[in-house]
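Presented as structure tokens, the chain that follows is alone, the form predicted on its own.
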Amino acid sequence: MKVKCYIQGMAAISPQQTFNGDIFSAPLVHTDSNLLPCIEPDYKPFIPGNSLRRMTRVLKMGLTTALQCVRDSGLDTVGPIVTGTGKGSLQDTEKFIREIEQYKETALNPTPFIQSTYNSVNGLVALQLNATAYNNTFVHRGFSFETALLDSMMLLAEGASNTLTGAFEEMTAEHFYIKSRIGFWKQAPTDSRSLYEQLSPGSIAGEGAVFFSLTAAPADNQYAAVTGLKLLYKPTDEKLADTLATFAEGADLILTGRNGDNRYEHYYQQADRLNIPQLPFKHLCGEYDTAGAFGMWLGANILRSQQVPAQWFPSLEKVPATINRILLYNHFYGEQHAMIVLERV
């Protein structure tokens, strides 16, 4: 699709310090224990304290972040709310799990099944903003954010004003194990910052949210512009070599989603044919779901400020003086791939 939309505002909770102040001096993040968590902000300037020991760690995360991308907008009035989430409250739904099994089905709390439901975020978003129109939650796996960046450019293309687009994802220790047993996280301790280099089976756990506010038209300040998007699912070699090479033309950049993970490091070997040069992000916030929208945040800052944080790049050698066009390629274990241009505005 290559309708185009603008990034207005913007917000990120992420394992790096990305909520608040300057991310070009934040120092770099790591962990050996192959979880990222987040690093959370103080929720009592966005959330009354009544509220606030009611919500779990996901409700917090995605309520604030969309509110801190709402100010930073600076829109008066919030249009269509569509949001993407891989796994939605694990910790709501594991505790519902949970109060099953100990009080064999009867007396059971209702709040954590309600919270656990994969729309709460977006409901709790539309009521704190008084929001009214669309409102929708996608649940795609490895496509959950970049289905709902879609539906957003579609809404925008037919005359919505404005959206508030996002994506959120949590890490539990209970989850955590089970993604272990299948695979999904290196065996041994891996240093986040030497992710790239040691490749073997599985990746590094992350979470995240990340909000964007997303308009149909130009104006001042703005972030950068989406200029395109494909998904792919499941592609062939050459189909994807083909797309790459397609929306790579004119790049000067190209972000991407390498995860260490050596069963799936032959898709992102195809950009490399490409002779652009690229930085990798998931030593930055680890891989879930919906990594891509970190993607896209780190995309848009570095359009906009036409400078890379250095410090969260530590190989770097070198990067294009001027960067007009970055290409983000994600992909989700070797399923879902989604391709987004960003261009500078």
Given for the second form:
Amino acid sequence: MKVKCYIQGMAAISPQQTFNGDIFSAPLVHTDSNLLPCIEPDYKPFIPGNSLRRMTRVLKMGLTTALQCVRDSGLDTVGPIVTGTGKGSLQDTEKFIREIEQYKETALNPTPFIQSTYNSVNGLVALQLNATAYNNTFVHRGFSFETALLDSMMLLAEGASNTLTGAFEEMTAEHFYIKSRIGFWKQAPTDSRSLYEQLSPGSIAGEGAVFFSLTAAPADNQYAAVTGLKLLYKPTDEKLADTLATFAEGADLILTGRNGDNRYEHYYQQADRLNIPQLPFKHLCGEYDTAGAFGMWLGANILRSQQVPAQWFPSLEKVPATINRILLYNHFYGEQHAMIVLERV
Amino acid sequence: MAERVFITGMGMITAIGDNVAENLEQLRQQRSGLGFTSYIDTIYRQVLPVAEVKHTNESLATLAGTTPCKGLTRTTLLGMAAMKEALQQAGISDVQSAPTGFINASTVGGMCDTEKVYFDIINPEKDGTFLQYIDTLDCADCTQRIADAVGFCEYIATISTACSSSANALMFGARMIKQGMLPRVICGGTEALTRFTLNGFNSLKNVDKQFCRPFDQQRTGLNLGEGAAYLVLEGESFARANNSRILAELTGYCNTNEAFHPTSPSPDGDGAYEAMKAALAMSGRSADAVDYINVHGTATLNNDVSEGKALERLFGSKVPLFSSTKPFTGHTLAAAGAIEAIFAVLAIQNGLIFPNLNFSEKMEELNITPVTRLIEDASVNNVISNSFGFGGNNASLVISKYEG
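And the form predicted in complex with its partner chain, for comparison with the form predicted on its own?
The complete assembly is shown below, putting the previous chain first.
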């Protein structure tokens, strides 16, 4: 399969001010609570009030990001819709479990059950855009977004002219606590700005929704091209090192998913040997299943503007004057490793 | 020219049998797997019928060739049992002998076990081995445990598109083969009964207190089931070089979204119509070459009207023989597409059309009725298998007899 597609449009809701305004003047949002929550926009311009009232957080974030992405792309027609989410709507899942217990399995409101279904965001996006083409949702931790991207490139190779491809994830207080019980987060409150100096077990939690309009054909003013994609499941050190070396070829910059977790830091250290300037991005978005989508959004912005949002990287020393190619390398708790190559167009 | 995609192995476990042969025998005997649950903690234990696999988790572990341990959910164990048979049947002793992908499907992951300890998990005062279930709640857990047990190291992925999940897993695997990404992909899904899904469908007033009656005027809803099924897909050149035994060919498929309503299909079955039409077009078969349709046929009020209308629109006065096998297996959600794809292969291999149990009265909205008795010695060359889900996700597969 020919791995090449173009980013025609994109949108992101994240813990930073990414949805509206200029990201090069947006201040760095930081936390010491070990959780970076999204800055949510006003949803009213996107979703009718009566629907909005029924929808929980990740549904609103996912749908709104998808709609904004379509606007940004300027495309008239929406083709296939492919997404990834590791956890779907946690809020609805938790609510339905609790109500089953609370009301002893009787007189239950079905809405949280319906919305807990992993493909509910895709269904809502299709409904609102009247998009009747292919529609799929991948739900595999750190491969969720990346497999959606792979599927999208396959669809473009099969003849689709564009795809709406995205990822969404939310964190809830309950889920944050649950994951803390199995060592997902750092135990001590950690300043997100010094995440990479605080090497200890666990990371800081995050969340976000990111969508891309991908096209098979180049056009004016696109953000970037995606020219490489590789997924590795629990690779050996040797296989990882070889693959990183191959995919980093010609890269001016490596965006890494480094997250301060000393248990899995050694994977990222493999990339250090390549002697290519690096930017880690998890202090901006936190750690979550589909954080790779945020990384790709950031990389595409850097390529189009030929500029790094310097205020987001206080310890930034030097970036290349010209950035033609970026390797994004991210893994999720050492299991799912993904490499995405982005090029300037 | 893209590779043809062959089915070279199948494995399954459902309420009517622990393997493909047992499932076939029960279908022949017209024996339903519906009954009442032994394992779910619910007030509907004696009220809402389900098609449960008749094994404890310990017994499933033995069947799957593994040792039961905390953190190994029923979803995973069902999947492991089906996977073991699929590999055996395809003659694969080492999945790493050729690059092999694994595309799994699930709707609620390990909810079956997590829901039993959820309130302990969120209680800071409780501690214990139940914490090992925390990470089993998502859909990737079962996929990775099966992958690790078998040794998959190429593409692994999990799909969740409600009731069309494993049909989409088969489609994705077939497309990977056609794109030349992998010569062999094992695709399917696994689903365990849960209090969560039982209450979910019941809150939608979609569950029948009697055994479900697909395409019947008096139908009032579905019965849930559990199970797992995997099919080994191989590209033509690999299958030939490998001298694989070819069971059938996946000749067509289509995934469409109806964009009509979050949970209901359109009254005229637009999504079902488009999915079947496009899948058939891809297969290169004409409408009159379709010998059997294994319909989605959940027996909900909406599905059967919508799907029936779609059949009448696509096939006019010549709707092929059709039946729903949900009264045998219950509605197994994410596993349904793969289970029914295996039934399609069995229909082709054995010249059988399976009966739609519990049917007695034609629906007033339709002019068609399902097959109600087992038909043997039929010539079955092309089967359409339908799977439709929440979120407007529709999927149709065309499975054809292998002809050289």
